[in-house]
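Just the one chain here, the form predicted alone, laid out as structure tokens.
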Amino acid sequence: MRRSGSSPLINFKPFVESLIAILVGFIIGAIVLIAFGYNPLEAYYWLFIGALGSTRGIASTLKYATPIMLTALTFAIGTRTGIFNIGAEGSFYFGAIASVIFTNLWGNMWFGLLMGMLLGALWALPAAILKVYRGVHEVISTIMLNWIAWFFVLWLIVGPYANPNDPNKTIRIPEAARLPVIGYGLSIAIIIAVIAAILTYFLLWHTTMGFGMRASGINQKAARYGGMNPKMAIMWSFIIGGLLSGLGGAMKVMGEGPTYAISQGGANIYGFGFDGIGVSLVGRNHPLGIILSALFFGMMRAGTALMQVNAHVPLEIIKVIQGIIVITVAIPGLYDLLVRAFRGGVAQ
């Protein structure tokens, strides 16, 4: 039980641990740049500067924050309710080709979004089912599940949906159902990312549902003896995580221009989920932390491009630093998460 008084939003100590972590990760990313013969306070300037020092930076900061946002509470959910669910991937690609086929029968943008999460929620339930009722670990289902998607998907790029006039896209999203654009390339993705991000939070700390799927994440034998169902607080988790993924699958291609479609090969639809596991780890599994963190990876990607043309960082040292500070930050919520799993393990 909470202590009288207290809340959850009102807890300082995971987020002094992440601004320690992403403290120690620029260091040691510093003496990686002294190591190679780089300046890294040149190096780091530049970085911020391409990220936050201009309105185009800010721009494609948030532009890279929205669709790891929306699949960092697919992950978050999942932990919240005790498992390890990585199948945001698979219901991103669904969410992705679902804006494309959809939006092409009927022009209409609400109907392309909630087409892409109806399908991205549709994906996660083979899942769901044999994590319930056969006890098969959402690990390798999702991995399974996830390459599936990958290769089913990469077939409707290539043929029914290619685009007969460029080989090197598919179809375009009609003019009536991409997103509007707030400028520099960003839409208003961000702010329905930011809406669900909140929207998520209140679901799991403020409703009847989110404190049986919290309760049965920390000990499920407790949370079946108090009345709640272990089992459909899973099935629950996978479909609203799948809503989620599929959202941000289908918010990428209808509000990226110029393009509005899925590139041949996938490219632009690629690794988002396995990225929100990062995410979700540096905002320790928290809704309204993973918006911080998740504008903390597209500060990392938007300065990117900076760093490598003013500080002449090689972008494989950017990667290498890149990947240094992030590692260090998701240490607090990886640790988290691995002492919920094995206090949950023993309980049961």
Given for the second form:
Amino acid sequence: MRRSGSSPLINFKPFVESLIAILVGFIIGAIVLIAFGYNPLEAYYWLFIGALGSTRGIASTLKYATPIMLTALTFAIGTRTGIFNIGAEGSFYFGAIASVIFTNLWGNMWFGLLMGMLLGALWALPAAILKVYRGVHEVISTIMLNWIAWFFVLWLIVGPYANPNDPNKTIRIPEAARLPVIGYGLSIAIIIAVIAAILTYFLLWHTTMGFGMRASGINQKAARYGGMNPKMAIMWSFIIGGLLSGLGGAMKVMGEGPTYAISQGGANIYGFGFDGIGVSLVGRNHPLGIILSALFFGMMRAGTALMQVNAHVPLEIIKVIQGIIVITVAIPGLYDLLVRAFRGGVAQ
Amino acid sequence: MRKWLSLFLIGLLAISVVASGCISSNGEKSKTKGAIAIVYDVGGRGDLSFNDMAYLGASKAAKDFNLELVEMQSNSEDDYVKNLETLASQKKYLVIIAVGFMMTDAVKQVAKEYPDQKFAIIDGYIPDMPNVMSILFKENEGSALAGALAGLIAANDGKDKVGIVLGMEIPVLYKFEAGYRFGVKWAEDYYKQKEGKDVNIDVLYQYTGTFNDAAKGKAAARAQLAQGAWVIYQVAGGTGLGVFDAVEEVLKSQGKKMGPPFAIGVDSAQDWIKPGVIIASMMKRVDVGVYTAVKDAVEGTFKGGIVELGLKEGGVGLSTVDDVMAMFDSLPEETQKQKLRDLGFNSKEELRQFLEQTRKQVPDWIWDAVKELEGKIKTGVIKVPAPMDKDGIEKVRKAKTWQEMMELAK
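For comparison with the form predicted alone, kindly provide the form predicted together with its partner chain.
Up next: the whole complex, starting with the chain shown before.
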């Protein structure tokens, strides 16, 4: 069935479902485009050419896919362990600011990435502890922690880490600590993100620890009866999730020119955690599915430029179309999630 | 599986219907002599100030020189490089105009990659690239007039505070703040010499950190009004629309249709947005800047480097009723009608009369004083400071007199 799980690589049903959902989304989007007087074939043509028609386009697709791939993994690990972890946003902020702070202390790339992961994981810890030891529902705690993280990081951006010569940004990542660029503004962040996704897959499906996590995600009582420790499983799920989002935040700042800094108002680090939820749902909460779905989201972003210029569709309409497609595509994943919730799979 | 199959077939059917319906369209780009492109920053169109003014200039230039105009909005900061690159790689634009300081880094990078493509950036400081024209404005000069107006209104009504609500804390906005403070100090001095009374007017200021959040602008203005601000100058694009709301609320609660308290608009002649609430606007003629860039590109006089537009060049200034009506006339016909209906006017003439009446709430000698300051700045007798960094603005904030500030301008 849907949760057979043991050999998910061979299970193509979710993949086919998502493909059909994408198709349906595009059709509804086309109807909207016609309603507003635009030519959907032309619009979609330029969307795909913009995203995949040139090396530059492919590079920007990959660039846009990177941060949301990591935050989606956070959500996916949570869901697989039976928790609804929406704390990726907060960990992402902390990863981002950590990279700025620590690379400027010591201009080393690996140190920046490490501290980003560490702070991301640390920020996930309060929600984990509250959940495991006090039974506080993770939706409540992570939402509140996200806001605390947001305002704290905003303060760091305009306060101690503002760039005195360019006060609408933080100080920049020193050149020695920036991620190497492969070409066309694309850094090695995408490779690290894909490796992270593959590692997450191995963790969940090919280790004892991962088995315990998934087992307690399906049924906590049964897992405990089977000799596993659901509490530890949930703890690890939060920590690894925070780690991944922290990495995403750090790489967002360290791997993206031309500024290599966080903008005032956190404009270039905001929203990736929430987008990650959608990416994860479309990828059916499976790490390998998430690689594909993040690429899909990246394509949608990268294609907007040519869609605006050559098909003359204004950005607002493009956003509407993309919203429709994303919603349609997320429906099968959402359905899965709801079924799980109503069957009592989500831990209480 | 059969259910999905049927869905799939329905989908195919729908696509084919859609496809057959709309294969032909788009035949407008025929007789133009070339193209220009304009990229807006995240604030985007519809702010009734900065970005809309840029559009106004670009569309006028496109019409005058018979060019195709391609517009591009930016979804987030991450899109700046991507958008500029996409346009540059098409190699068909006479000039690509980047609207906004925030795009400085992106323009630098893309202009280096495409040395044959001409770029112009509004508000960005790129002095050393032959293919980039940086168009800067002396907002400090225009803001000094706004400050003088605000200061004199407050002094005349026996009040001791005026406010300024700003957007993001970027160097461009320091120039607005410094000019405003200069104007207020100048007003103190002027009032003292005229009436023989010492006045001390505080400037309340807040950087909201955003250009497109009217709710934040409203909250900031409310706080300043509660502290006794008598005139509030908004320098925050879309965020500033909330400042007008806040001032209007106060007027309504007192049953008044016209101020004081007043708001001062920015960038475009915004007075028509809320007549009675907005006493005048500090116009930053982004349209003139954009038009200049296109004109130079068309006529072959385009040069890289800095172009600065001040009071003398008509790049900034305080709005007159004529300016406001011209701005209003540039709106689409439908919008004009709708707006007049919302305001309860039957004709444009009524709007004009109402605007003139609003200005009569302020005595003539104040308007004359502002004119006097304008003349002195134009001839260079008075210089207004234009700080470009945090240290600079701190010095202006600490200065006690306008003469002290003028020292900083040297």
